[in-house]
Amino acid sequence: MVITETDRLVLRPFELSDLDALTPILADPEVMRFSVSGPWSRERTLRFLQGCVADYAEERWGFGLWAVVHKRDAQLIGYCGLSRFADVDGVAEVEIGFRLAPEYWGRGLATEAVRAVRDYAFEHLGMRRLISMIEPENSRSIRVAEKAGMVREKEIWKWGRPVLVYAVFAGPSPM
């Protein structure tokens, strides 16, 4: 099943069979540089996949983080999708999150995936606002957020450190 696609990417639900392809990506120290928990083990990646599959259920969220597959080589190259956070500076929010294998960085693929997820969330899920929480030192992710139309709103304290909140709205921003 395809959630959405672009000229170069397919975004689809994760399957547990994606474990072998995803494990080296999430074990890469550079990919996980801005992760609170650092690089992940195979077991941690399996728990992540199980959580993604659970999130897709209508009785849970009905959406989640999706596998990103590069069309040209049919390789799973990371993830991009939506996560719910019950408390972002006192407010429940839905975040666009992403991680791609480093060999696919610098090609505009993250921006392409984030834009596709943004459009899917607004057009098919009826969402009106999405955020991304990004560490101030993560200049690559800041550029992706900005290229996807997100605007810096504020800096908050989350996960024991400062993070920037970028937001995008369906239609005109209420600000």
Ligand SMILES: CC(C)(COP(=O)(O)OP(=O)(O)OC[C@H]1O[C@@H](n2cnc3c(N)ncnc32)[C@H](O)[C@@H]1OP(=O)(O)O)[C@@H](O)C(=O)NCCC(=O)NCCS
Given for the second form:
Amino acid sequence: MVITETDRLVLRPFELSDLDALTPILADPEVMRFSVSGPWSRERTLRFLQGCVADYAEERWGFGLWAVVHKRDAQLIGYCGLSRFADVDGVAEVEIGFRLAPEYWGRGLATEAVRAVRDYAFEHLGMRRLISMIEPENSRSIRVAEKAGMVREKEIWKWGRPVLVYAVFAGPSPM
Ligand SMILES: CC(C)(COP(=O)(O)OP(=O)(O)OC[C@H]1O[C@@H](n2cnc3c(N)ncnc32)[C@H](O)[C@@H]1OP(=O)(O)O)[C@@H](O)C(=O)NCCC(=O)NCCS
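Having looked at the form predicted alone, could you now put up the form predicted in complex with this ligand?
Let's see the whole complex now, leading with the same chain.
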């Protein structure tokens, strides 16, 4: 099953059998540099995959964080997708989240994935607003958010530290 695709990428639901491919990505200190939890163990990544699979169920969210697969060699290179947050500065929000393996950075792939997820959320899920919460020092992610048409809205306190909220709205002329 394909959620959405771009010129170079396919986004599909995760399966538990993705554990071997995803574990080294989420265990990489560079990938997890801005994560409060730091690099993840194989067991933590398994819990993540179980959570994603549960989120896809219609009786739960009906969406979630999806596997990003490079079409060139069918390699799993990270994740990009949607998460619900019950309380972001007092408001329920849906966030676009993204993490890719470092060997794929700097080629526009995250931007491609984020734009595709944004369009899928607006066109197929009927969402009207999406956010990304990004640490102020995470310049690469800020750039990706900007290239996906997201605009800095506010700085909030979350996970015990300042976080920037970038937002994009459904409507005419997304970038
Ligand atoms: C953030 C991440 C997904 C970006 O992936 P990517 O495929 O390299 O992103 P893109 O190539 O689409 O775009 C990266 C942009 O950042 C820019 N960039 C790269 N290094 C940078 C730096 N040190 N400072 C500022 N901008 C930088 C690139 O030049 C590019 O912008 P440009 O197209 O205007 O030149 C990837 O670095 C990652 O997985 N990081 C760790 C996980 C993470 O922080 N996730 C986000 C949590 S909010």
